[in-house]
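Next up is one chain by itself, shown in structure tokens, the form predicted on its own.
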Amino acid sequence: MALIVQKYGGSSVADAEGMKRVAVRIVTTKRAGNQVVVVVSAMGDTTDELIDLANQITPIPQGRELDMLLTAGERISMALLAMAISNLGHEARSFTGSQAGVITDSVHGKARIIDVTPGRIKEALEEGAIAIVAGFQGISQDTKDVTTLGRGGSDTTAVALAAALDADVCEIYTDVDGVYSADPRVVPNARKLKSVTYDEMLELAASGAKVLHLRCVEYARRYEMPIHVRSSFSTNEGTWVVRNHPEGDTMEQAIISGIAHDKSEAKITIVGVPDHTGVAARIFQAIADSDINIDMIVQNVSAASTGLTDISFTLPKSEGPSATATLKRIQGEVGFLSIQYDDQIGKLSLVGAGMRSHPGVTANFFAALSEAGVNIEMISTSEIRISIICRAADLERGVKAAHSAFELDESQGEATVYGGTGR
């Protein structure tokens, strides 16, 4: 008997018919002799609708109460799904994140999981029931308040539960058939990957690929939990996220596994920074103290005549106002001249373990972008990734050009997109 954790995203349970279809799949897995734990997201656009409603009440909702509001979406889903499974003749028990033992820190809106103590889940499984868990939420270890894990947190809930239960596999169901070489909404002939390593998936997720949440992949790598990304709208085998590519998988020989893009970032340039020891440290310490995540950083060579330089960095658009306010507070202390804010940028990333041993990847990448008329504003690299910043208007053109340049196009037709969000 295998223990399988399945996670269903909002597009899979968007309406009553979707709930019934998912219930049939869960019951089929149970009838095959498996123990089943299900993590479910809020229906469709419920979370966005709840955020909009809160913003109609107040422009700055209190974090504790906003988390209490948003967790209602998953509670609705879990109860309805349990009812649908019961209609098929199987017992299902629904649990909130706190009831499932998901213990977090006390940061509202983007809490991190500290521990998972799934005693009630184990009890339900031992008694032959299917356990349904509300994703995206937990309970603070310190304050005992309800918390949310941030966007895509249901992925993290599923992998964390799978690790705590020592499950055989964590299946992440979405509205596409797996992980593709690019977003099939942008590149219709993107290729589905049979497998992708944790390291490659971490880079793809961090670079904007929406199919898996970054923290979910980090958790899976830490506990070596295999993830099977597949569609809830078909029975096709999906993509396996594992430590190493299986023997015989042709993707092992590929230079590039995938291309990710992201329009959710903005760029801040600090103009006229004194080029003295400790100045950059003071700037980024202030940013860190404001709990703001930054991505790419570029510092220009200082001008010999003035001793001043410019520092640019990218960050989520949602944190732009906070970062700008933080920098203005320390402007007098640091002594820089001005701040420039640009939210019309896009990030394009090339990811693949094969680029470690293949020279010429960077040259081919930049040549493809040049031919497509895409101007590069910033560059960042890791051992298996090259990322660039360009104009947001040029981003999709750049994705298509790079995808073709590295011969990632699928020759056997277009990818099927069953829903609308990629999650």
Contents of the next structure:
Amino acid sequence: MALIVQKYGGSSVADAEGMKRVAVRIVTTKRAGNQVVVVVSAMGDTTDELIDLANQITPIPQGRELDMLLTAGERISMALLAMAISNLGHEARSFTGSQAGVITDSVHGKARIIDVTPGRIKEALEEGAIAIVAGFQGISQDTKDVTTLGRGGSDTTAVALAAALDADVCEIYTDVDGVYSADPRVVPNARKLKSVTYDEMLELAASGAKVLHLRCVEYARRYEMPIHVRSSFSTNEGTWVVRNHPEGDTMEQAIISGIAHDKSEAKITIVGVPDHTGVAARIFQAIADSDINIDMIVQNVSAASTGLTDISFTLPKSEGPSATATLKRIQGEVGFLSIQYDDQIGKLSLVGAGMRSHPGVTANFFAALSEAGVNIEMISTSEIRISIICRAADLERGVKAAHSAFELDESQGEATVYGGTGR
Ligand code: ADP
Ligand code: ASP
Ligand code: MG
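Could you drop in the structure for the form predicted together with ligand ADP? We only have the form predicted on its own so far.
All chains and molecules follow, beginning with the one already shown.
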């Protein structure tokens, strides 16, 4: 008997019909002789709607209360899904994140899982029931308050539970047939990948391919949990996220596995920074102390005559106000001239293990961008990734150009996007 963890995203359970369709799928898996644990997200765009609602009350809701509000979305789903399964003649028991033993730190809005103690889930399974767990939520070890894991966090709940239960596989059901060479909403002739390695998927997820939550991939890699990303609207084989590409998978030879894009970042430029030892350390210490994650950093050569330089860095738009406030606070002490905030940027990333051994990838990439009229503002690289920042308005054109330049376009038809609003 296999133990399978299945996660259904918001678009898969967007309405009552969706709930019933998913319930049939779960019961079929159970009837095939498996033990089944299901992790479910909030219905459709519920989480976004709850955030909008909170923002109508206050621009900066308290983290504790916002988490309490948002976790309600997944509670609605889990109860409805348990009812739909029960209608099909199987026992299903729903559990909140806390009841399922998802223990986190106490950082509201982006809590990290520190332990999973799924005693009640195991009990339900032993008694022959299907366990339904609310994704995206946990309970803080210290404060005992309800926490959320960050947007898209139900994927992480699923993999963390799969690891704690020593499941055979974690299936992530979504609204496309798997992981594609680019977001099929932007590149309709993107190619479905048969397999993608944990390392490649980590870079794709970190670069904005929201099909999998970044921390879920980190978790899967650490516990070597195979993930099967597939559609809940079809029975097509999806994409396997694994340690190495299986032998014979042609993707192994591909230089570039995928292209990710991200419009959720902003750029801050600190103008006229005195070019002394320790100044950058002081600035970024202040940013770190405010719990702000930064991504790319560029520092210009200082003009000899002035001894001043400019430093630019990117960060999530959601952390823009807090970063700007932090910098203004240390402006007098550090002595820089001004701050510029730009939220009209896009990030485009090329990811592939093959680029390690193939020179010329950067040159081809930049040539494709230049032909498409996309100006590069910042560049950063890792061993298997090249990212650039450009104008947000140019981003999708750049993605399409790079996709064609690396011959990733699928000749046989277009990818199906089954649901979701892309929000
Ligand atoms: P769910 O609600 O099921 O968690 P998400 O909206 O979080 O679904 O993630 C699925 C979406 O991710 C797809 O609809 C697609 O638009 C987007 N996406 C971005 N990059 C990729 C990619 N490389 N492959 C597949 N989907 C991608
Ligand atoms: N409902 C949450 C969100 O929209 C978690 C998830 O869907 O994974 O971010
Ligand atoms: Mg998601």
